[in-house]
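Next up: just one chain, as structure tokens, the form predicted on its own.
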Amino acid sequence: MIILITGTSSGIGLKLAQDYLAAGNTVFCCGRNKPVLHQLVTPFGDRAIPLAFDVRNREDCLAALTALPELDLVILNAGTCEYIDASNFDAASFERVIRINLIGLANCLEALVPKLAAGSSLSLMGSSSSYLPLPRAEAYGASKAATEYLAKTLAITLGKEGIHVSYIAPGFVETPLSDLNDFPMPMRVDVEFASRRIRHGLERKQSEIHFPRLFTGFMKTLSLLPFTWQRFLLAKVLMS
């Protein structure tokens, strides 16, 4: 397969790129950190192609991606997280998260959707935080809730053209980004588990890939409750 993955400088994106390359695929490895990208691709020869650009910049995305060949699989994984104190709301922080996680997604979609044909797949990296409103995740959660909506809408519209679209909703994964969290992360998994679960789901063209199942299943179950119940239960959990 010919695959493109954004956010391959670290974390889940890096592990996915390594695993797909090890399986013999050709992978366009995208990110902003040129030294890390070149270190990633060196062991795999011509099958690994580094692409350094900033997803926040539409012109940068189009320049880097427009000339690419037709792709079998696109995984839009690039993202960031900043937590907000709602009583002292930081609009600049909110904008930074939205620009990378959502506007960056749109910039990539503009360039890459034309590279997808019938039988190909597109996957958007979200988060289990899209299932429930969580304190301090105003920016991150909002961006991932929008990503979930976007993925499901694209699944309908692009599905008519034979393009499969999936939404990925991990729980906590051991990455440099999650290492910055200053709170407990229940059922956190490593990137090996995350990559294996994502690749398994994409191979089977699952519409929604969420893991670990016990954690994300609990989140999804709570999301079915009325909001007043959600708020009550979350307050109890967070205060305990």
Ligand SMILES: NC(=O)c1ccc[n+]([C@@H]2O[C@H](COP(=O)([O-])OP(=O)(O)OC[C@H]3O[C@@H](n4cnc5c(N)ncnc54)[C@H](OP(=O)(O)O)[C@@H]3O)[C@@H](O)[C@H]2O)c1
Contents of the next structure:
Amino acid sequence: MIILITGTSSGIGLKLAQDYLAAGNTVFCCGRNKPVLHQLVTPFGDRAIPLAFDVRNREDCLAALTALPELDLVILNAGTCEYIDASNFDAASFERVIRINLIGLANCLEALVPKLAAGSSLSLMGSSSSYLPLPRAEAYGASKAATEYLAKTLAITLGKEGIHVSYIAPGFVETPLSDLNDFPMPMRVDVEFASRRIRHGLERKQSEIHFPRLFTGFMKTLSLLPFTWQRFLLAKVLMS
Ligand SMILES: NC(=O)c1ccc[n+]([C@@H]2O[C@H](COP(=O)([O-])OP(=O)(O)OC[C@H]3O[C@@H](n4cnc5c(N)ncnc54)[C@H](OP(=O)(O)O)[C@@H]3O)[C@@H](O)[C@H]2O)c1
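Let's see the other form, the form predicted in complex with this ligand, since the form predicted on its own is already up.
And the full complex, kicking off with our chain again.
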């Protein structure tokens, strides 16, 4: 397969790129940090192609991606997280998160949807935070809830053209990003688990890939409750 993954310089994206390369695929590995990308792709020869660009910049994205060949699988994984103190709402922090996690997706989609033909797959990296309104995740959760909506809408529209679109919603995964969290992370899994679960879900063309199931199943069940109950429970558990 010819695969493109964004955010391959660390964490989940790096592990996915390494695993797909080890399985004999050709992978376009994207990130901002050119030296890191070159270092990680070197062991895989010319099947690993580094592409350095910033997903926030539409022109950069188009310049880096427009000349690519047709792709079998695209995983839009690049992302960031900043937490919000709602009493001192920081619009600049909100904008930083939305520009990478959401506008970055749109910039990549503009360049990459033309590279997808019937039978190919597109996957958007969200988070299980999209299932529930989590305190301090006002920016991150909003970006991921929008990503879920975007992925599910594209699953209908691009699905009509034979392109399979999926939404990925991990719980906590051990990466440099989640290492910055200053709170307990129940059922946190490692990148090996995350990569295995994502690749398995994509192989089976699942529309929603969420894991670990015990954690995301609990989140999904809570999300079915009336909002007044959710608000009561989440405030009690997360803010007391
Ligand atoms: N870790 C978790 O617990 C967890 C849980 C749920 C969902 N996720 C999602 O999984 C994805 C990957 O996260 P991770 O935990 O693996 O984090 P990570 O190790 O920090 O990796 C983030 C990747 O995104 C790239 N990136 C960030 N900003 C970018 C930009 N402006 N332009 C281009 N690339 C950019 C980074 O590359 P450069 O810095 O080199 O540009 C890096 O390769 C994110 O979308 C995150 O929201 C993570």
